[in-house]
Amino acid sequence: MEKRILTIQDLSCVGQCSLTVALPVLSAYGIETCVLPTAVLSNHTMFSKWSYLDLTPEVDNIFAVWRENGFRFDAFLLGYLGKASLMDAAERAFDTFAAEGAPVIIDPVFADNGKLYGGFDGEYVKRMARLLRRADVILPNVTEACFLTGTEYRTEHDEAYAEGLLAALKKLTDGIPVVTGVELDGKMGEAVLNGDGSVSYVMGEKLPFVRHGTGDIFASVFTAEYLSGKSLCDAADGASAFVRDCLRATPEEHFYGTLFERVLKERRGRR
């Protein structure tokens, strides 16, 4: 039987991120993908102007109907939430709609490059740290890991630094931390704290440019690969390779995202 996942994050009508990434990627892997949109934006906030419609008031109505219909989900993927109240809603979703053994995968999405995103503060970080208790896998980038654990942010990494972040994150959750954006010896990738306490590194080429939304692509592909039975390291490796292919396929003038659709089409065509 195909798995049914609920992904909770915002919807940007224009811009390749959040739900406009998660829905096609997870669906392409044969996963029935259900969504709880937290907000609708005209476009993501990398553009100069945008509109924003908060959907938080509708969550209770959605949950009430889902209960009446008896819906259950085999997994959860959380991305950009933006409000602490939506973390409460996420926990209610876990408690009410989880099928037996449903894994929870959380990408915290609140900071990068040593700084919080606009609109976030220390209280949001503390509430996110509490939410991570419910996770089976967490996918913070280095900046988010530093904020969550009170670790000094550094642009230069070594194994001791990465392993310190993993150990500190493990104190927040019984889940498995996977830290993204780790740089070692000129390469970039992920540090994974395995179930036996050992640490694995999944490293690849560091490309000389970045694009908006690559974290959402990584989380979506990682989740799809993990739910298909891949190990954590193999899922991370597959997701990283996918992101690199997306970056390579995206011309410079396409500044607001990556052409992940092209890569997804090519990859699915080879399967």
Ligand code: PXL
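Next up, can you give the form predicted in complex with this ligand of this protein, since the form predicted on its own came first?
Here we give the lone chain, stripped of any partners or molecules.
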């Protein structure tokens, strides 16, 4: 049967992130993609100004009708939620609308480069740490993993550091921790704590620049590939290769996101 996913994250009208990434990417993989927008922003918060409409007050209206219509989802992908009230809402969605065995994939999305994004605080991080209990797979970057576990943030990594983060994250969830943005020996990639306790590294070329929204691209491609039956490591490998292609496709002057649409189009041409 075809899979139907519910993705819960914000709609940033401009900025190539969150829902404007997840919808096209998951759909291009042939997955019916339903959305619960957590907020509507004029643009993402890495621009100097943004407007923000919190959609918490609408969630229960949406859920009431979904209940009447008997909707069920075969998987959940969570990204930027914005407020703790949306984490409560996400838990109600898992309790009410999950098809049997529906995996929950959570990208915590609240920090990067050693710092919290604008609008987040320690309380949000604590609530997120509790939400992770509900996940089958979690996808924090190194900064988020540090905030969630109270680990010192470092820009230089080694296996002991990555494995310390994975072990500390494992205390927060029964799911599989996948830490993104780990750097080892000049390469960049993911550290995965497998179900049997072993650790895998999925490493690739570290490109000399970064862009906003690449975490959202990673989470969307990872989820699509994982739901299509790939192993965690193969899904992580496919997602990081996709992100590298997006970065390579993006000219320097395009500062606020990546030209991921070109990569989607090229890949469709190849199928």
